[in-house]
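Just one chain follows, in the form predicted alone, and it is written as structure tokens.
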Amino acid sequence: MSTTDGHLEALTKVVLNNLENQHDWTRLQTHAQPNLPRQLIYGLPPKRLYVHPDEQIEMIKAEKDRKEPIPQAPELEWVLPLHLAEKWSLSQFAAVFDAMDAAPPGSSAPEILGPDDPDAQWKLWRGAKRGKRLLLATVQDDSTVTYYWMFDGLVKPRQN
């Protein structure tokens, strides 16, 4: 294992610890495939963590005529760990978002929209069909992990 191999390692354990014992994240794995420039993590988080803003949009109509709030399970999601000294292009962020699903492995697939549940449009943003993004955990010298969000793409911001 050459010392570059040896950094990375240790760069995911301290992802991994600091999720499942500070963040209660479930399901932890790590995934690596030959097109990935590192390993990623995915995992389940307590609680949802993204809501797409178009979803959210849908979710609010929705619940105004079903006039009770919508379940908001957790989804599995990726995580890439970094180190905060660490140097990204674009081209290495793009290369992790072309080589990975929207959805890590296990994902459950949405439910298929029918004509008894024609205000389910908020269904069409999780899943395999939601936009891929990824969960950044950037290590610090003290191993603190700091999270970001980065989406492949453009979206646009959440209202409040």
Contents of the next structure:
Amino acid sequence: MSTTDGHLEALTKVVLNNLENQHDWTRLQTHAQPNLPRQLIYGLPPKRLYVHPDEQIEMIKAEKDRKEPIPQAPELEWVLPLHLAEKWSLSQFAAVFDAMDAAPPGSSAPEILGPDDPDAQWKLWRGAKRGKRLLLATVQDDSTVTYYWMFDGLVKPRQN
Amino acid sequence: MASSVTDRQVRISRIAGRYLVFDIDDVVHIRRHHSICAVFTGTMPQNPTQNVFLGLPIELYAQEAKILVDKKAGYIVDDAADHLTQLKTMDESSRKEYIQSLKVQRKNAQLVFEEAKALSQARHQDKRKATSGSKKARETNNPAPPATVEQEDTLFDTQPVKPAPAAAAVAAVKDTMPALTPTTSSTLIVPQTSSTPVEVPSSFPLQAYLNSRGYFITPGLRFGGDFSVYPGDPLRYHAHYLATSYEWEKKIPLLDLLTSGRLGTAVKKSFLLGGQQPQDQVAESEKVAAGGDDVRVFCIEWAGM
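Output the structure of the form predicted together with the partner chain; the preceding block shows the form predicted alone.
What follows is the whole complex; the chain from before opens it.
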């Protein structure tokens, strides 16, 4: 094993450890693919991490006719382990996004019940309409890990 | 009518390496139809150090000038040289036409002034009338002042028309015509179709990509990026993105991305980074390179964990 591989292995371990023990993620897996520049991590956060602003609008519309709020089940998310000292180019990020699927393996989209399901619109955002996104997990030398979303393409900001 | 709107050719003056638009109709046109609002840079002549409430002309980015030229919606002229050649090559008839157009402008200005004067006079008269009317009412206890008011009105209306000879009146008008400095030399210039080439910085592909999707772009310093990107007219929308353009293979320190992402989230925006993919690589991955599709963009937001 070369030293760069060793470095990446250690980096992945730090991030896995942080996700599991600081952020209570479950079902954590590493994912390697020949066309990926480095292995990715995926796992299940304890609560839902990202809601697209357009899905939010669809949910508000659907919630008008419902008695209870729409459940926010967490989704499996991709994580890219990085070290703060690294430098990445657009081409490298593009390579990662081109190689990965929108949803990690084992993801389950909510089922749409027929063509007149009133919840079809927001359900699409958790299935077919889900865009490619990954968490940049950046490790600093003091083992601080910060998490930033990176989206492929123009994705408007959340209404936070 | 619709075709004349879309066919409009915007005249972009290049002066000292800057791209300026002087015609207010052009400014409205590119804002409405080409999603370009640019930056107002004009000060009042009396106050050249003015730095707020600036007016015409607007200054375009070189990239925006190129976008307009590429869309065949505008043309660029080297203004100093163009004006001189225009003035030198004028023949008798176009010279007369130009002088006539200046006269028309002055006459129009005269009319506006007179109208304003008449209005203010009328207001003045009304005030005096009101006070004198109430005085009379008190003196005579007469509850019928409308008659006198009417009389005065007709008197005032006929007052400006003097029974003077027509020629004398014309002479008087000529003497009092206001001096006028036209804001544009639109009557002097001849529309052109050819255009001088524009040199643009490397951020051009990203800007063209965003513009082709209807986004408005303004300088981004106030939010900490190269550009602020608005989903519509900045007067109506908040910016969605703060954008920075990078070369395709340029190595970007992660700290730059994270700090920008953090800053963007703090101002409720997303940090957008993007750049143009080299043509050979686009072909490799079999992507359609049409309408700026060879530009790749990514957005970064704080994940909140």
